[in-house]
Structure formats: structure tokens, C-alpha cells
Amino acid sequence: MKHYEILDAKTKDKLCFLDKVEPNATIGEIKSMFHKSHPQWYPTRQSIRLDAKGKSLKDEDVLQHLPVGTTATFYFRDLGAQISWVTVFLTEYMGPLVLYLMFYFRVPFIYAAKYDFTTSKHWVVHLACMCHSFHFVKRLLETLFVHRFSHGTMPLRNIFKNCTYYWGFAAWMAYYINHPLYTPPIYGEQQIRLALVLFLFCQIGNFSIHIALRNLRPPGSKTRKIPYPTKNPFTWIFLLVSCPNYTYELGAWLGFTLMTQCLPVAFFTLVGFIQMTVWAKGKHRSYLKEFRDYPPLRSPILPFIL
């Protein structure tokens, strides 16, 4: 049996002691049992560390795996109020699809009154519209039957600032593309089939990715393993990057500037491009990390490049 106490990380105050702890105990085990005692401190809300400044331990870390004794002192740092990813993904996603329809079908106050609930004479307005909504129900249906989660949780405060990123670029985009004014791309039909192309193209890549990614990691597991291409073709990209559903979604996007030949449009992508190229250099560096015959061509997000 062992004996270990938790102290406030920041205050260095006793909260808790817990007495007779298996030593095949895990740290979600320890995270319940510090629950009891705090039931204010739900167990996702909890980070336990073995130093006040250190990284928080995995709840499936094993107690007599950890470099402590038969007793040993745990760091406690709240990590506030936490909502699940799927609320989060549903929410900052269903608002997009919602507003851009508000766009497009011109409802009151948002044009000149001459113009509410009138339609676009410009097919690339229509197809847009149709695009765009495929990309976001793409997105819902994913969050709902296809991704799987490592983490249930992130802190509250994220899904003010995701939805404000996509909801208000959302409504950006919606603004000018359904605009009365609005004037289609330069090279025309031309341009904007070839921007459908690379925009289908790049949806069901992203897609392949997922389902993939999806594979990988059995229900209910936090399992992490190298991603290799499987007999899809959309997955063989897999050889030269970590990420290539970051890849394939900024394809997507590039199709849909292409496509609109507008500003806004143009703007998220290059912010969405410089995220997602911080999250591919950070899963990457996982990757070498944790995995010694990680494939060494593999770049980030884009091939040899980044």
C-alpha cells in the first residue's frame, strides 16, 4: 500500500491525503478518489503532476510505473470548467452552415430591404453555397459517427473563442459572396470548374484521413500509432506527410477561394493555414518523439516543403 498527498500547485496547501492507494492504481483512479474529497473538482477538470511546474500526468498512468515511493506528493492545478469536444466541434460548425443560408437566401436587415429573400443570378453564388454547406453537415456527421477522441474535455472558455473564429468568419465570407453586388471570377467558368475539382477532390481525401485516422484507434482507447497508407489512394499521401487531413482541408479551402474569388475567403485560409500548420508541427514532433522508426521523409503538412 502506499500513501501520498496532494497540495494546492500554485498555493502549496494540503488538500488532501490519501491513504492505503494500490500501487496498481492509475491516475485516473487517484483523480476519483481526489473527487471524493472535492467534489467541486470533477476528474476532467483535474491536472495531477508530480511537480508544481511540471507536465500533467496521463489518467492511465500506472502509480508503481511513476518515480515515486511507497509515499510521495502529487501537484493539483484546476483546470476550470471543461465541456466536452463533441458540444464544442457541434456548436462552432453548426453555426457557420446556419449564418451562411441566413447570407444566401438574403433574410431582412442584412441587405438593402429591395433585396430580402431574393436569389443571386450568378450559378457560381448557388454553387458555392452548396459547397460550403457540404463542407460543415461533412463536419457534423464526422464530429457524430467518425472521430475519436484522446482527450473528452477542453476548458470552457474555448468554445467562445472557436465559435467567434468561425462563426464570424462565416458570416465575413457570406457578407460579399451573396452580396447583390457580388461579381463572379475573372476567368469564369473556366476557373470556377477547376476550383470545384480541386474542392471535391480535397473533401474526400480529408474524409479518407479521417476514416483512417479513425482505424487506428480502437473504441474507447487512447492508442496512438503511426498512420501508413492503406488501399485507399487518398490516404498515400501518408508517405510524405504527418497531416494530411490538414493538407487536404487547406486544398479544400484554396478551391473555395479559387472558386469565389473573394478577399475574406482568401483571409481564412491563410489563418486556417498558419493554424493548422502549428498543429501539424506539434503532432509531428509527437510523432519523433514517441515513435523511434517514424518515417523520416514524412514533412508536417506540406511535402518536402513544411
Given for the second form:
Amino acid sequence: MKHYEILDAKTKDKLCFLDKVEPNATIGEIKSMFHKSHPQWYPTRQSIRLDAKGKSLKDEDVLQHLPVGTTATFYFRDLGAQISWVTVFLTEYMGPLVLYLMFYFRVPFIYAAKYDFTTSKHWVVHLACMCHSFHFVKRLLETLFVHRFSHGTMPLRNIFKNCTYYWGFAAWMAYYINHPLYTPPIYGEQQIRLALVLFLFCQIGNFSIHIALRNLRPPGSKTRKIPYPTKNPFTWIFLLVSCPNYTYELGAWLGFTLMTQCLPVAFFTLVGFIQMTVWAKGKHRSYLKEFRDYPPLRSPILPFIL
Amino acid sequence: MKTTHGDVAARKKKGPGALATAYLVIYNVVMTAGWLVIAVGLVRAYLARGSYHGLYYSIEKPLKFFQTGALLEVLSRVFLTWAVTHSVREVRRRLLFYFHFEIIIGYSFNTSSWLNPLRYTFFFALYPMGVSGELLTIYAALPHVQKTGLYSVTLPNKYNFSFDYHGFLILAMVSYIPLFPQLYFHMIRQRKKVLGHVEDYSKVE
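Next block, the form predicted in complex with its partner chain, ref. the form predicted alone:
All chains and molecules follow, beginning with the one already shown.
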């Protein structure tokens, strides 16, 4: 049985004294106890560390396995208001789905009044609407049924940032694709067909990777394992790439750009690619750090290139 | 979009290396000269014409050159070092529009940090002056932009893209309402921090 005190990481004020704590207790339990004495700091907004400027300890960490001395001191930092990942994903994906359809159906006050509730005469515009809607319905369903998130929550301000990004870009793209003065792709049917093949191939690929990643992790767990190719040929890309979900995502948006021949879509694809590359490099680095035997042939997002 | 749950790594405060410092000094000297050229050109054009009309076009070429240079500065700052005292925001704001007297003084002050007390105090007056100058210039340019469709792209076109420079400028002017106070107060906070430091050093003597 040990005693622990929790200090504020910045001011070093004594916030909480915990006595009679079992040595096999976890950080998660410490957080619950701390929450009782400070109800405004629910567990997900607590960052508990051994060192005031150090890394956050994990909920699963067991106290007796931690390098604490006789004076068991933890430092606390408030992570700010938190919101669940699922909530953020559902909200940020709902926007593009609904907004795009509003532009597709030419709801009043977007285009000139004479076009209200009319539909485009170009069949590629209908195809684009189906593809865009399919993409976001897929994302919503994956959020609800496929993904196993490592973290329960993220900072609340992220929902405003993320929704601005997704909703803003969706409206910007949809405005032009569904515009009465929209110009269809230069190379017509050939271009659209190639684009559709690429788009569908990458949607299936992206979904296959999501399933493969889900299967690495038993329900309710946060374990991390090296992903490997499975029987599904769409997962064989794991031989060359650490984050093929991002590779396929890029491919799908390149397909959509080609299909619509719309510059705002190209911008969205580019910005998304930059962000996904940053994430992929981070993930790749974590894999390398955590696993000695990580396959050396793999690149973060683009085989051999990036 | 995801972010990592938990803390952002503490920014390490390290001084810029010798090469980086040399680059920054030379760069700032060149930028000072450039903005000086533009300012002088503007004043001369104004005196010659007696009005604001057509002022922009008298300095358009050097302006474009030095604004591109300012863009490079943003990139170089981001890549070179976090430890340089000017915030990236300050530079980004400078990129926004034309007329910046305070930049001339600012760049000349960049060449030596002991001028910081002067620089930060000058800014109290110069920031609002500079901002008013910018806003007036944009406002004066609006009718011309609307009439000529400058930098604007209309539909239909094969890229399915459009851009209304006139609307963009109005949006930019409106964005000053939230942005300027933030930058101004950030500057005041920086001043307190930097000048507080200077006073500490003199006490140690």
C-alpha cells in the first residue's frame, strides 16, 4: 500500500493526496479517484505524468511497474474539454454528405433562381453525386461498425476545426460540380470511365485495409501489432507501405478529381494528401520505434517514394 | 482529422546556427531595402499625381518581387528555426497587403536585437497606422478591381473554378476585425516579455 500525491504540472500546487492505494492499481483508477475530488476534471481530460514535462502515462499502466520512488508524485495537466472520436467523425462526415446533396438538388439561394430544383444535364454530375455520397456513407458506417479507436476522446476545439475543413471543402467542391455552367471532362467517357475504375478500386482497397486493421485488435482492446498482407489481394500493398489506407484514400480522391475535372477537388485532394502524409510518417516512425523486426521495405504512404 | 491525444512536445529553444543567422541578417537587410524602395516609390507617385489613383501600378513590379520574397521568408522561417522571436503570424499578416511602413523599420530592427526596445515601442503607433493604410489602399482599389475583373476567373471554364478578387478583398478587409486585435495584443505581450528580459540582464550586471 502506498501513498501518492498529485501536483499541478505548471504551478506545482498540491491538488490531491491519495492514500491507501493498492500497488496493482492502474493509472485509470488513479484518474477516477482524482475525478472524485475534482469533479470538473473527468478522467479523459486528465494527463497524468511522472515528470511535469514528461509524456502522459497510459490508463493501463500499473502503479507498481512504474519507476516511482518513495515519494510517489504524479503531475497533472488539464487537457481541456474533450469530445469522443466517434462524435467528431460522425459530425464531420455528416456535413459533406448533406451539403453536397443540397448543391446537387440545387436548393434555392445557391444558384440563380431559374435553376432552383433543376438537375444537371450531364450524366457525370449524377455519377459524381453517387460517388461522393457513397464515400461519406462508407465513412459513417466504418466509424460506427469498423474502426477500433485507440483514444476515446480528443480536444473539443477539434470538432470546430475538423468540421470547418470537411464542410467547407465539400461545399466548395459541390458548388462547382453541380453548377449550371459546369464543364464536363475534356476526354469525355474515357476519362470518366478510367476515373470511376480508379475510384472504386481504391474504395474497396481502403475498406479492405480498415477491416485488416480492425482484425489486428480484439474488441475493446488497444493493442498494437504490425499489419501484414492477408488473403485479400487489396491488402498485399502492406508489403510496400505502412499506411495503405491513406494510399487508397489518395487514389480515390485522384479518381474523383479526374472524374469531375474540377480544380477545387484537386485542391482538396492535395491538402488531404499533405495531411495524410504527415500522419503516415508519424505512424511509420511509431512502428519502427515499437517493433524491432519491422519490415524494412515499407514506406509510410507511397511505395519507395514517401 | 485526427490529432494526437495528450501533450504537444515542448518546443526546444535553441539559437539559430551561424549559417541561419547570416542568412536571416542578409535577408532582412535586402527586405528593408526593398520595402524602402516601394515606400519611396509610393510617396513620389503620390506627390506627382496628387491623389491615390493609380498608386498601386507605380510600384507593382517591385512590390510583387518583394512580396514573393516575403513568402520565401515564411518558408525559410518555418524550415530554419522556431527560436527566432518573431511569430510566424506576424510575417503572414505582412504578406497580406501592400502598404507597410512599419515593415521597413521592423526589418531594419531585425538586424540587431538590442534595438528591440525601440522596435517594440514604435509598434504601438505603427501597427494601427499601417493597418489603416492597408485598409484605405484596398478600399481605394476596389472599384478598379470590380471594373476590370483583375485577378478574377469566371465560369464556364474547363477547370470548373472561379475566383472573385473583388469579393476576396472585401473578405480580407473584414478579416482584419478579428485578426488585428489578436496581432496587436500579441505584440504587446511579446514586448513585455522581451523588454522584461532586457531589464533582467541589466540587473545582473
